[in-house]
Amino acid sequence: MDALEAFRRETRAWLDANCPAEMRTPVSGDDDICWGGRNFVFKSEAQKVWLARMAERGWTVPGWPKAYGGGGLSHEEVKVLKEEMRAIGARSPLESFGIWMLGPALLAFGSEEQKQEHLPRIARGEIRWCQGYSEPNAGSDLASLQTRAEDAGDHFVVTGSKIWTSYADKADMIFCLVRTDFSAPKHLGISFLLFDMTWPGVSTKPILLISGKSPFCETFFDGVKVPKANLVGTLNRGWDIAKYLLTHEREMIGGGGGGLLGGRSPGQVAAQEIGTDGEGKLADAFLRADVARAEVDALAFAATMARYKDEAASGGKGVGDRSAVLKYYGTELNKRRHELLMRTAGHEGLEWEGARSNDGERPRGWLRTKANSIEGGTSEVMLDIVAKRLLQLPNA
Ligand SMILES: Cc1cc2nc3c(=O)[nH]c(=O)nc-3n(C[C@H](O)[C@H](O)[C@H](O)COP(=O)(O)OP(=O)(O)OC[C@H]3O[C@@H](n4cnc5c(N)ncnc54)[C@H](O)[C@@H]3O)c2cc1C
């Protein structure tokens, strides 16, 4: 037997034997999800174990070094860890932009104090953290941002205002890309920070949706004050980093397409909800076309997905640019396959509340789904970078 089937059998067992079975269900909406932080609050005993017994063996973050929490997994090992808790349904024990965004950040372009300090609670699920990107006035055209960041000897004063700043309600810690230079040409004058929610100056106000819900909010800075052992990388180079982080955040929101009604794809929704014929096809013949090409499509992505992370890591390195395709086809994909399951509802899919329609999950999710093309750079700007870093093509 090879190394890695006899890493596979010990994490089957090791999984079968820790994994409660509460955390073998799919998880129900975004309350059901454990984000960590200092005031997370566990739904259940099993989501609190689930989450200890993973951390301890740095399998939240896997592929991680040991020295910063992670359990030091090579690329297939992950692959491995992954296969094996999908095969029992075993949900992620933690979710965070720390795990996505931050350390892969950190890894790179931290430094040793800045990791030993941040990662290992990343980890553990002991601090969560927010994006601070976008304003008012900088959401595709990030680098006009306006946020600025003075010199004042040993820390800086950020004054300035973030929008759409996910959970930044709910978080303990903010990445935050700042001005630190006004006369350079504006991708060179921005600098990557990090500082506390909690810190003097910073208050955050909850955007209501229409869904009566408060996913993010507008961020204020008046007068904060962040050391300079805070800043991550060189002064004024934070667009490297910033960049560097987008990729990671992109391939995270493209694979992310899973979220479909307990697990099942549209087909076997449809199946379901409308039937099969005698020879088990679905009863209707436009919705089996649509359906059909959907999941073909989601086939040949996913094994496109693959292919660039093999590669990436046998490089060594992220996906980088390629993360472009996966966050402009993943969510458009996406997007399809949840207006397919609207169609298998038909007018029961607008159900918005009750029991029956479990508070309106499908057209909550479909529009969710609208959002995830605009996350983390707009499926516009994901065709611009695809066509100009991938594609070589010139300047319209
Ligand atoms: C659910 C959700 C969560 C988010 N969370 C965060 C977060 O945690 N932190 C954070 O910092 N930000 C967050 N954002 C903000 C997100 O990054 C921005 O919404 C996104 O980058 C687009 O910027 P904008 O909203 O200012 O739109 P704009 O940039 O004003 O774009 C408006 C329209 O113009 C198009 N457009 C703009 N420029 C071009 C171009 N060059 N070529 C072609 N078309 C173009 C866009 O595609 C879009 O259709 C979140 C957004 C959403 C929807």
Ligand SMILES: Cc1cc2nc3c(=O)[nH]c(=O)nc-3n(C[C@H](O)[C@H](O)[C@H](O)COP(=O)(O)OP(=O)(O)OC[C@H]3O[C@@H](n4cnc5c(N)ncnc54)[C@H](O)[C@@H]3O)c2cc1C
The other form holds:
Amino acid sequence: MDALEAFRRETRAWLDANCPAEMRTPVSGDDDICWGGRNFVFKSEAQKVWLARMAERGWTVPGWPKAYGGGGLSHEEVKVLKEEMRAIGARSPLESFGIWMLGPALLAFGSEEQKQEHLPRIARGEIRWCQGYSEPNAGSDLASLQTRAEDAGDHFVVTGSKIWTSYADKADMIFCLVRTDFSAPKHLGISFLLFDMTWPGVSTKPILLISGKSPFCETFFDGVKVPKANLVGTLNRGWDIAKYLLTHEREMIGGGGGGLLGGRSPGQVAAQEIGTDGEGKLADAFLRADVARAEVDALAFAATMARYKDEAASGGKGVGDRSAVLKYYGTELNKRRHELLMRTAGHEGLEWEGARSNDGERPRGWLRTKANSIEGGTSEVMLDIVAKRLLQLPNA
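For comparison with the form predicted in complex with this ligand, kindly provide the form predicted on its own.
Since only the chain itself is given, any partners or molecules it might have are not part of what comes next.
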């Protein structure tokens, strides 16, 4: 037996002994998702136990070094762990912008003190982070940001505002782009700061979306004092960190959408709700063709994503500009999935309230996907990156 097969058997046995039965059932609502943080309220004891057990083993961030709360697993071992979790239907123990975005940036650019302070707390789910990037006049053109951090000796004074800050009203801390040199070209003079959302001068205001719900907020900074020890990387070179972090954000957004309506695919939902013919095929031939096309495209996308990650791991680098491919296609695919779910539901899919529809879960989710191809960089920006940086096409 080779080492990887031995690891698989050990992992399977550990998961079987330690993953609570409740954590092997599909996610049925927002409160089934564990985001962690100082004020997070666990839905059940099983959810709390599952996070604690996985964090103790370093498996909330299995690929991070053990010194920073990770599992120290190789790329291949991480794949095995994920395969074994999928095999028993195990939920993710922790969802976190700290894991998906800030952690990789700190590993690449943070000081040793910053890594020791923040990464283990991210791994244990103790701190919930939000991202302070977009501003009212700096969205797709992010480098035009105007939130300023004035040098005040041993600290900065941060003044300005951010918008579309996901879960800012629930976050404990923020990683934030600020302008520290107003005379420099716009891509220079930007710095990357970390600070607490409870500090004086920080406030948030939720933004209601067309779906009737929203994870987004406006975030305001009114003379927030931030110690200089909270500067990540080099002063005025925060854009380098911002670009690196954006590749992880786009990879994260592009990889979403797999957990529709209790983890079922559009084909499974349609088969259950519309029914099948004597050969087990969807009774609606037109819908059947569109579902088949979407599911084949999803399989091809998953294979492409796995290949990109394998090549990135073997090269010792991130996915880089290929994250634009993943973000563009993954979000367009997610929008197609939700369109199919709405077609499957027919007129009942328009129900907005009530227990039968789980308070309109399907139409609200469908409307929410309209933002997928805007947040984290629009599809137009992604196609521009693909054309210029990957295909090396000339400007029009």
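Source: prediction; values computed, not measured. Residue numbers count along the first chain shown, from 1. The term rigid core refers to the maximal set of C-alpha atoms that superpose within 1.5 Å between the two forms.
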Rigid-core frame, C-alpha of residue 30, shift of 2 angstroms or more between the two forms: yes
